[in-house]
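What follows is one chain in structure tokens, specifically the form predicted on its own.
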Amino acid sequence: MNKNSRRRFLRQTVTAATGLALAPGLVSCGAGNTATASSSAPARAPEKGRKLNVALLGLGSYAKGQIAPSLQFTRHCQLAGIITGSPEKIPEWQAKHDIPDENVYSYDNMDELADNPNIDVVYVITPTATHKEFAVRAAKAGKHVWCEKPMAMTVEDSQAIIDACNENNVRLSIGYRMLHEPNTQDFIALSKEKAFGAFTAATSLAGYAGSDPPTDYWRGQRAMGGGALYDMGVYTVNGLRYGLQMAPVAVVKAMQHRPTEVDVTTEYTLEFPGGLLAEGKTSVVTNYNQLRIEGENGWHEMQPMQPYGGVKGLTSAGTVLGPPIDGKQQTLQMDDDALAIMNNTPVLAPGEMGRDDIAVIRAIIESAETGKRVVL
């Protein structure tokens, strides 16, 4: 980036960068099961054989440590641009990934993406409370949207993203990487065929042994989507939905432990059709990682069920789902989503899936705060 363009970028991003780090209230807040064909047709059909060009919006640890490296191995898409509120990160990203100046944007000028035919997809990888604003703006710029989970803070914000993508004729996919992981897909196949008879119970656990998130960091701020339930709980909710192949009808009860304004542990019980009860637990201070589906004649489980590598499955019949793949799950995810755009086919994780998981998360919070059963 030349001196003049860098100076212009710095001037445009200083407010956005400061606001995101220090004053989350100033940032515009708010922000499926197999896919349905609810998303509109692609905004533009890429030339045959061409990879889709992806711009990463947000250059934090997940973008740097997982998504960018995974894009080095994709066959149908490639890293072509960046959108950031941290200008100091630009030189390293440009040098490492050969990103041209014309594909570098700030949060303030990202609407100019509409004039750039060399960007096809915007992948939103920022704090949850910012997803709605950025995803809607990307859609209005005519770019397909890949949005990290959890999709948004509320059902209304999630629906706003879906509506913006439909209205602007672009595709939307949510970053549920596990749905693209082969052993998880084998696990889902067992659920679909009810390999061990009618379901009788289910347990979904996801947590890591960390410490209370600091309150000056977005993960320690409730309004920004911090806390265990939004961070790790989305894996447990989505896991129960794909593990049981149905949606819950109510939150029976829930409990949240909040030493500060965010929860560090959340426990809940969901009711599914037919009166089936499922237990969920998530934490950022305790390590556990399991999805288990009980049937009349046995069980199948994933343990661990959602690490970046080494997902393992087992059944009561002694069948091992595997071997675990050590490659990039996100590579599979982004290639699948790129092919869906190229071929105008359903995605594995549509916006409706992300929205419906947020509905469950919000109901869990309501149940924990009121002590009551909450119907979904």
The other form holds:
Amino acid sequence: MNKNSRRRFLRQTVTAATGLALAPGLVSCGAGNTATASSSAPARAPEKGRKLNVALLGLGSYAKGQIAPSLQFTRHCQLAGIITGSPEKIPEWQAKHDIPDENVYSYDNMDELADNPNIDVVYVITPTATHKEFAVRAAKAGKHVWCEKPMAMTVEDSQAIIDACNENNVRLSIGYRMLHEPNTQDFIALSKEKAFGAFTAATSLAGYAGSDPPTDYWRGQRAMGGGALYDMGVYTVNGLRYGLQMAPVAVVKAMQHRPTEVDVTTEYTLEFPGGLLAEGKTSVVTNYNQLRIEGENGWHEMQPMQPYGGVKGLTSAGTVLGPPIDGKQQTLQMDDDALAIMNNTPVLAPGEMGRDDIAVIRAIIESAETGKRVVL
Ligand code: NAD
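What I would like now is the form predicted in complex with nicotinamide-adenine-dinucleotide, since the data block earlier showed the form predicted on its own; can you produce it?
What follows is the entire complex, opening with the chain shown before.
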């Protein structure tokens, strides 16, 4: 099979999967949030053919720099509302995105979204420790929930979001943009077919050369979800999940470097079924970005593995997964998630996947603090 036909094949395989339907390891992590697990269609299923109306909750750097611009290119959803605790931001957002007064909310009155049929989805893009409260309130208002990664601070908070969405019959997706990135999808297809034989080892690295996060900003505050492990480490954990197509069974060991109350670097070893060991490393002060899966007969890797654009893949057979794509991953993500709502099909990044990654994050912290192996 030449490179182009293989690439087409990979694309078709992934597309045909409609989410995680062909990924047994991942399905088991996310079955509760799929359409098949829902007892009925969403309470407010939109009319076929129209775009879903999305309200962004939290107008910080990711909402402004990535999500709002990406929504200008989506085909199945559009920016229609804002929910903010910063009234001074409202005029600029309303003018730039043509948002009517009736679709502007504060954190105090966002529960009134329940009376607004013109908003379908609330996308929670605030500091991690606030995700639970905002996501649960959005679900209780009858709105589908898109929640940024990392999903929440704890497994319990993550489960509370899942429960609220189930109880209110709305859909939930986590903002794992890499799962919607075409080169990553090709990489996942190779993992699914074990293209290089049984897995023997894995490495997952995600870091950037920033500076220690300031302690007066949420990224420098432990209770708010700051630090490298929650922010960047969740990509390494999720990467191992899709790279190996299975969930880890234990944290063997972990080490965190915490110059202040949050970690700037965390290293860990995960054990997977069959005794397979995977090394993970994440940092907000050092650059590295690679997901590599070793098999009995070769390897496949992505390097870099999680930038906004330019993900590159390579295999030991010389196959290039690419070319690097500069387009907006977030556009693909939101269109995929909108279609999953409209068609009542599984989402690529269900709440259960987000929750299970938080369980691994918590176990890594526990292992670093106790020096012990932590079973998942
Ligand atoms: P940010 O600090 O730039 O913005 C956070 C926003 O939340 C601000 O507008 C702030 O006013 C608001 N906010 C609401 N409640 C708050 C509170 N209690 N304390 C402080 N701020 C509060 O952060 P960001 O970079 O936009 O990150 C927001 C979320 O998006 C985080 O969960 C982060 O992990 C996630 N994120 C995801 C990606 C990705 O690639 N998927 C990239 C960046 C950030």
